[in-house]
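There is one chain below, alone, in structure tokens, taken in the form predicted on its own.
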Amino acid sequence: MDLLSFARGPALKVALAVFCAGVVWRIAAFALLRIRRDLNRPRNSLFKYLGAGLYTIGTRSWPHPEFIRRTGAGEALGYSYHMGLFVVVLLFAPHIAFLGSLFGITWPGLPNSVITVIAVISLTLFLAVLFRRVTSPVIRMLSNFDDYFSWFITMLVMVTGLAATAQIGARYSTLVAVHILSVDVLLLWFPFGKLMHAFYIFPSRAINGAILARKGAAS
């Protein structure tokens, strides 16, 4: 078995199994957390505080006007590279073919040249994220191994993907194998690190908004 066969065969199967089991376990553990019963009388109806939860997703997804001068650039940087990753992962033809083999559906993609430009821009923004993290005293103090390793493995996936697309550094089959192996490592790490925010970010905001609305407060 060569490296490419191993990467997209046994290694990928194990990584996908760990990813799925890990994500289900983390979400189930969150859902089953013991929540202390609130004995206070609800200040709003069920529909109002559920609606407030959905509203909070929007209001908490961008900084308040009072803080936008200090945090707006960081927010814009984060949204920009996330959108770039979203486009590259879901609209690149080889990725669509791979996802189609898993889920049985495909969709139109973007030209390879457009994807390459978006990937390079996203890579540049991702380097800017690291620069901001290590140069900001507060962010650097709050950062731990999880932050840096999550950044590193995501960056590795992006770099190896670009190298495979451009066929730079080694044989194409080797580059693709290394790229798939880096994806395997990302899938293995995903449920156990901060990358899980992809599943938590919107539900947590909705829950906070709903709880506050139930108490008659605004988030």
Contents of the next structure:
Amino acid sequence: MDLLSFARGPALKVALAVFCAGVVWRIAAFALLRIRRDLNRPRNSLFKYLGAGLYTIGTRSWPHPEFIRRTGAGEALGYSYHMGLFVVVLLFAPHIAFLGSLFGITWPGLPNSVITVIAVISLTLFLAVLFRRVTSPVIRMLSNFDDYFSWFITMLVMVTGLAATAQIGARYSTLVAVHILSVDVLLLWFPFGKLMHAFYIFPSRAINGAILARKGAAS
Amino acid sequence: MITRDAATPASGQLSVGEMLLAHGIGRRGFIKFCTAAASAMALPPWMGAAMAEQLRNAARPSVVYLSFQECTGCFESFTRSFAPTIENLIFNVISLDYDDTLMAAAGDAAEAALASAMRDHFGNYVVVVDGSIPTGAGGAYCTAGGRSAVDTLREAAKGASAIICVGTCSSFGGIPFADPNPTGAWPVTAIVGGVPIINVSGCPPIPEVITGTLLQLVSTGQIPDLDEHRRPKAFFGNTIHDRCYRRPFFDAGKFAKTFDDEGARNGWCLYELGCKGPTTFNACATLKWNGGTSFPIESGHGCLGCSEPGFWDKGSFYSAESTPQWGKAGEATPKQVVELAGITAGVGAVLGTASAGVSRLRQASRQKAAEHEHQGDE
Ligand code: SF4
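What I would like now is the form predicted together with the partner chain, since the data block earlier showed the form predicted on its own; can you produce it?
All chains and molecules follow, beginning with the one already shown.
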């Protein structure tokens, strides 16, 4: 079995299985945790505090005006490369063929040149994000192995993908195999590291917002 | 390398140049022929004249063509070479001393021709092999003249100056080698060593790639530059995708979705229909077939990747290269994915419930301990 067959065959199957089991495991474990009963009388109606939870998803997705000068640029950077990643993952023809074979539906993609430009911009922004992490004393103190490894594996997927498209460094089949293998590693790591924020980020904001609203506090 | 001794005609033997003259082909005509062959091999133009000069003074090297576990498609392809043509090659450039498909002799006379070629030109003849070599059942799956392919190959390799494997079967095992490989088939490289081996893979290879490689070997006496699969870089240096005329459509993201949709009619890229051009190294997109008429992609079908090792076992010919490959059956179907997701999500849910349960138990025991401590304080 050659590297490409291994990467898109058994390795991918195991990675998808671990990804799926791991994500459900962590979500279930989180959802079934014991929540201490709040014996206080709710300050808002159920409808209102659940609504406030949803509202918090929006308000917490952008810095408070007071902090915008300090953190606005950093957050914009984060959103930009996330958007770039989504475009590349969802609108590049080989990715559509990949996802189409998994889910049975396909959709129109973007020309390779557009995808390449977006991928290069995303990659640059991703480097800038790392730079910000290591140069800001506060963010650096808050960072651990999980942050750096999650960054590294995402970066690896992007770099190998670009190398495969541009056919730089090795044969196309080897580059594609390495790219798919890096995706396999990402899928294996995903449920156990901070990449899980993809699933947690909005529910946790909503829950925090709802709890605070129940207590009558603004969120 | 073919030695100089072998390239010098023995007394009474005609050199290639003398042979050509006897056939009415002059020096100029022969240089033209060699230049055409050199350009087909993507060699620099001056190589044509150099090859012609070397060949004119050389003896026609002895070549034995061994066919093992094969379908004769490679040989059929060989006979359709336009530059050089097979008749030009075998009548003027090489001495084809054994080929059980082409030779008039049969039975003992044919086997005697093989034995005498190997004896008379020991150390200097070129062996061309097509077909894989079955080793199962003591080699009984492929025998000729009562001898197994594996024994014939081992013996022929002993006195060979080089071996050219024609076709994916002799180069990489090919279809007989494909899972479950019932005959225990192997490529030449797995059976013999200690002799230069050139793989001219393809199912079949392009005719001009076969004759061109042979011509380059016998005219220069040198093993051509090879890639990591021992294929001549002159022909296997680029992927089909690198040279494909549909590439602009690939780059623009325009893909045919079925073999008869508008995209297919407009000549768009066949990637999504399973084209293996991006991972296949061969000269189909440049040399083409039938004297440069066309190649599979030009006829509307994606590349099958037939010149790559293990091409038969790499999943469906009709699924894109980037798609997941699920076991032997080819690409993953949404149904299989749903099944996998269902099972693993179930496992995840059980693990999640267990984790939450453990956490609750711990919390409860911690709370109990705290209450106990509290009571003790009182
Ligand atoms: S048809 Fe095949 S070889 Fe040609 S551009 Fe498309 S994928 Fe590449």
